[in-house]
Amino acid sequence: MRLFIAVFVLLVAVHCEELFNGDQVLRIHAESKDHIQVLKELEKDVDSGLDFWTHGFSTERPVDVRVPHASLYAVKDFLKENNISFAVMINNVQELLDRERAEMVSNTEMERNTKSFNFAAYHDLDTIYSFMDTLVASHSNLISKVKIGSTYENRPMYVLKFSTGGENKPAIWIDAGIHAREWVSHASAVWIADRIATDFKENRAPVPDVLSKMDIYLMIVANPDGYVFSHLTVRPFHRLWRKSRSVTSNPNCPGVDLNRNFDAEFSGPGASDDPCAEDYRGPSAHSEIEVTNIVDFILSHGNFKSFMTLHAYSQLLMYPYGYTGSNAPDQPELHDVATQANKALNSWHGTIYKVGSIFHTIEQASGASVDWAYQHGIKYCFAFELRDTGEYGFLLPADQIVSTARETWFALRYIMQYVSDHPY
């Protein structure tokens, strides 16, 4: 295998300043331990061109792979000779991404002329910090805008809060787009941000009603340097890039996957040592100052009663653990909070969610945030990955955006409710 792997690395690299153009994102199928063995060792050659789109290696759950055009019919054939099954989710790469370009040059266009702000579109960084002075110039008595400190590239990280009054009351914290190339996560949480503002406003429940006993914190942008990095252009390391922008011990691979960051586990399976893997896990827990900064304020406000993040994709609602197939301790009620939350979610446009721990659902994954958060006293504890199953993957259409957010709204405002219900 390590033969064949040689082979294709070279044709990669001719590739690899290319477009996306004729790349397919392949679903890979094991269905045997013998499967899954080969599985692992592609993915740990972080020099094979591959770009899994989806991790956590099982019978139960395939594997989606973004294949560059040259590697395409080396890469089919091994999985044929290896009897490993697949089949093409996303024929070429490159469609996806020239719509979601020119839409975005419309939406842009749209907006300059009628000095609005379309939801149903993608926005670079500076455009949603801008949406966030104006939600909070327009909602001054409810929302204000708090800086938790700066990222590597020396960007500001802002976090809304919406509260009507009080000392250190407690708190929900709401954080999206950790993984840049996640872009339908923001997207949903700026939406998400004029709703809660919205049905404050109208006094529509449960928004009045939770706000009069806690707090609101909303971070859009959870990594802003990698968001950024994801805008620049359309190459392979820029709109799906997922990590942060820091410098690592390799100087041809900047970058950690801040959810691997986190002192919970860290370095335990499911993240990776290599700094050119896609889940490495940085130098040691914190390291990150993009973490650090999420950790000290939360550490310093000292009363999160929840803390949810919102990824994508695969369409699952999940809560601790993640490091370890061990049910947490709570683990019953969070259980029966997410069901409920999932019901509300469907109830919207049918949208069907898959609901367990992250081990069980997802993959093992070690130093996440959701597990330091349980592990830090914060009881109800969940992780989104919004729409959708693979046909688009992280390149959503945008006029998807609205209908993605709304149903995720309605699942947050039932823990929401919930969580004010049941103080602790």
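Keep in mind it's a predicted model, so treat the numbers as computed, not measured. Numbering follows the first chain given and starts at 1. What we label the rigid core is the largest C-alpha set whose atoms superpose within 1.5 Å from one form to the other. First, how it differs from the form predicted together with the partner chain.
Positional change of residue 359 between the two forms stays under 2 Å at the C-alpha, relative to the superposed core. For residue 27, a C-alpha deviation of 2 angstroms or more is recorded between the two forms after rigid-core alignment.
The Cα shift for residue 57 between the two forms, taken after rigid core superposition, is 2 angstroms or larger.
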Given for the second form:
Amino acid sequence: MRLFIAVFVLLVAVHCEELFNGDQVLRIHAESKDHIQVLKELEKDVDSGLDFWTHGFSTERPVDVRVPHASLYAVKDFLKENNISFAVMINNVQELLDRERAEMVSNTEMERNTKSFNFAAYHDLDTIYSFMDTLVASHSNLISKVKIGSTYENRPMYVLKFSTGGENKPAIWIDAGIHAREWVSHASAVWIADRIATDFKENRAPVPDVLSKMDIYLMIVANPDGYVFSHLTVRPFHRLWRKSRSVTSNPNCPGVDLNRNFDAEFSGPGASDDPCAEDYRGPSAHSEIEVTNIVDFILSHGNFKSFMTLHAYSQLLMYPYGYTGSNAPDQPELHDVATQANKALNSWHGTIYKVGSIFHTIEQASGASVDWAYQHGIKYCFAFELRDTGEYGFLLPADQIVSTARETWFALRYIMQYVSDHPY
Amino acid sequence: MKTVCWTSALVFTLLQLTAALPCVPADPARTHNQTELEMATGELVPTHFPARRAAKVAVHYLNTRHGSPFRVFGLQQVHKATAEDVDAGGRKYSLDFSATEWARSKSVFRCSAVVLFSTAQKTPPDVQLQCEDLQQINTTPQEEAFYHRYSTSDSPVSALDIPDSHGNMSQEMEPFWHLAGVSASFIMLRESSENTEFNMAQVASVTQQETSEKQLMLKYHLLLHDFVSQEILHWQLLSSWSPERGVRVLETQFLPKCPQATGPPSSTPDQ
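Now that the form predicted alone has been shown, please provide the structure of the form predicted together with the partner chain.
Okay, now the whole complex, with that chain kicking things off.
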């Protein structure tokens, strides 16, 4: 309603007060004292309606003046007669004003759309995808939407790219929702996308600094088919679906656990070869198109320095490896970074997360994305299991989304700053 | 024409029968496909999974003993843990941990427990447990009121999906949800091993049953989540509760996993 009134007022203003239609702004170059004298006399002539934008005339810099449409020919002739050179800087002041107003209205509306987006609710895929478009439109100088491929059921897979420009800058990868039922991970990623954009716009540390050195790629829904399936409401419904929706060797049991399908000790212990199992690894590494899309994108980019993935639940902040209990070469540093990030997370709500390698904190897992990324030279790899610890589990109440997202952001922000401060 | 009709009828009947055939059973405590991991012995890292799994078993036990519609416990964190092999064939965990009361008080209680996992099949773990200051949570007034309301009501309670997909439930349903969690604890305790980690994922349905006993009688269809295998396990159970006698689980039935699952047995298999 407020927006309607604002637009109405603007329209009234525009139509009833087209004061500047046909007016031009001339840039005048005074080259001598005589010229300056002429201009001074022109300025005194109030009837001419000339609106000098520059005050104080000199030969050192140009003088800008808005000339009403009615006086245009007279003023131009006058300047020519006096050998004063000029150029038309603004051809039609009203047109420019109209364009600016239209842009402002459109920007306000888009800001309202992202501001009025309900972050404290779980949304279906279409709503999330349209949120992404709105976010990109409101921050087109910073964010673009990259399609990295399609899913098994032919849905687009999108990554939001946050970039201040430059060619192939070192980059940070964050994904959510590789397991369909972990809804708080998608919901947190939506909030975090908006938060990165806002922090950049409002110049809030460390985001501008991070983005000056690095790009951020954020994939809000890494398993769109599974996510859509988990929203089906026909009983018996499938809210607790985990996997992809590909057809497997068992026609009764579709779907592959995407986070067991990466080529990192694929077929090792910590995944199943039964298509009916929740952690079915798939017939071969990267058999799933969703995984191939991510792998190909990251490899062809070639300059990722950090890979982070959001899951739920258990409140854990982990690093490689999942496939073995042996320490990763960078374990001490990764443990330190995770510990500090955890402190930042805990500082918001006092939520207790535990830190450790995937193998030791959860269990052995093979074919995990984080192991794959690490084995491809991406040092700063972390996996989050968000709220809670089993009270609600996957069905975390929507009123906890924003708190969860915010505390997660505190940890992510720490890690991103660390990564950008430690190039390799 | 007639032949076609009969053939179609036959085919149709056969199809219906096929649809109604029992689902491929899955072992509820199906051991995850992993090599026999050398389970840690001696002092355990409290944040690692062996200590956490054992502590969760102790919390299931705590719920069976002290849970109610207004009292449900969850593991907050493990402070100290040790594990050792025992002669009879099994593993014994000694634990120092904290539990949170989730339902009402949100209070934290310090507990110590000994959890014994037997290597013998189908043997539930044995738990000895002490927690400090449990008596300080007094839920008697709420329990009495709840019991009175539903044991004397004319319309038996019946509900689906607690919580719903968005994690929401009506305030009226909360005690039934807690009761489900306590009832689930009996099953989770019984089915636990060193290779499982159970939580209750959702109440698919609750239906109050008629009874002449001075109990609330509730039939539940519950979804349990095993964090290790990531499986969703469907259990049907009959639970009784009263303020005096607490929660007792009278019958349990495991519902085998159906194709297309994470859902219960369905007579209309999805395509």
